[in-house]
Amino acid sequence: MDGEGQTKKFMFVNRKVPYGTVYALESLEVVLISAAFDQDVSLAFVDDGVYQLKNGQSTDGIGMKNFSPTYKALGDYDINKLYVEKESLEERGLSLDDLMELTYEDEDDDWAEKTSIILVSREELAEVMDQQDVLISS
């Protein structure tokens, strides 16, 4: 997969809260651009990055646009591997039930709707990261 023009595995590691800085929004924009170039794109949500997928986000009063609905469009860009670190959720008192429902349609399974969120342990996430060609952390 190192040849020119071949698909590379890109993983974007999201560690920051969604608002208060531009990191989360800019990372999401780069993710969408990467997918447009037919790369194999996945995302990891660790540390405070798990808040980026939290249900019911509101930016009322902070003067920033709520971009969380954009995550629901990731499946349309063939971005369907969203790894959420279990320990990061637990350390913040969150569970999968606190996260947005993010899905994609699996063309290999008669367009069945499937979840994009993959709950993994810290150890499992490290193994997935080792399989990537490019890691980008924000």
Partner chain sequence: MAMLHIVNKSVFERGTLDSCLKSSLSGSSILFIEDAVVSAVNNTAVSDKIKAELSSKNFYVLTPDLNARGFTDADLIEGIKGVDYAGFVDLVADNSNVQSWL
The other form holds:
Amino acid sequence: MDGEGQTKKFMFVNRKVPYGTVYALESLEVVLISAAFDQDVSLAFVDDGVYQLKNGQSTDGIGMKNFSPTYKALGDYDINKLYVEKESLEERGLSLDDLMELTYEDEDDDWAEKTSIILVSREELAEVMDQQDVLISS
Amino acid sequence: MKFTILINEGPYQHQAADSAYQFAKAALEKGHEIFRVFFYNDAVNNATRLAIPPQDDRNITVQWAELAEQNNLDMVVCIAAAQRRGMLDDDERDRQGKDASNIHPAFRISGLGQLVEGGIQSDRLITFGD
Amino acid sequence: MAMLHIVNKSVFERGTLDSCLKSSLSGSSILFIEDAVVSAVNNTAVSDKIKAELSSKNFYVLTPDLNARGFTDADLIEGIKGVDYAGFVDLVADNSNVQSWL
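For comparison with the form predicted alone, provide the form predicted together with the partner chain.
Once more the chain from above appears, this time first in line as the rest of the complex follows.
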């Protein structure tokens, strides 16, 4: 496909609570497609975006599809850099224990199972964002 | 320089599509290239050819169509987002067995890969949304 | 080259400006468009917060959006520059990448 051979740093910045609006779901759909392009893809969960990774989501009572299991599949697509902003978690009374377990198998380390979640401070994330070529936010 | 523009909001409800249009026009006037305009989320509704805005208001779809015609713009409507919201071109109407289509011929329907490709091929990708 | 941050929400309604201010490096540029232009008007409850950042970051306002809401560049906090759409395009081209704080 066009664009082959070029690798850019893509970051998908998620800042919204899921279900109230479609942004979290439709952003995830772009992320999945981007896996096919062999780019350097990462996700950032900032502000209310951290709620997208909250464990125990159950949508039976609202008649909407629970798409949170899709985040667990990202590792299989070689998308394994999920930056979660520490301050955003803390402001919301959350810790890593409140998030889904998201892992990938590291082919460079005998397929050891590793966490895809990278806890970063606001300052560290600002540095990572600064280094991106393409930021897609919703 | 080459730009790809991503729009996430529908017409009239939110200024995003207007801002994106003004930006695209200014970029072209300055001699830049628009590699692609990608309509995602509710922005797929910008592509309807059936809207009837009041006479004294702008017609957002027609504005885009005219800009596209003058500058040979590639305007892509996300197929997944469009199907969800009942936006169909003739091919999709036939393929899905529906009784109508509504997408203006200046736009084309395609997959999300077109957005990622826009990010790869362009010098800058800029998002207009809510 | 540094990063361009775009904010489009009124600071009085939503927290996107705060998010942007906290997550932008010094030397980066911040552009207010759409409803966010009211955030850059002088003598409001938030002016001081922006003034405190003026020495480390560059602030811009999309003047057509400002004018649409009944203000002119003369109403801006001193040090914030008004730009037209051509200037907006220049900001996107002259910075290395763009983040829209939606």
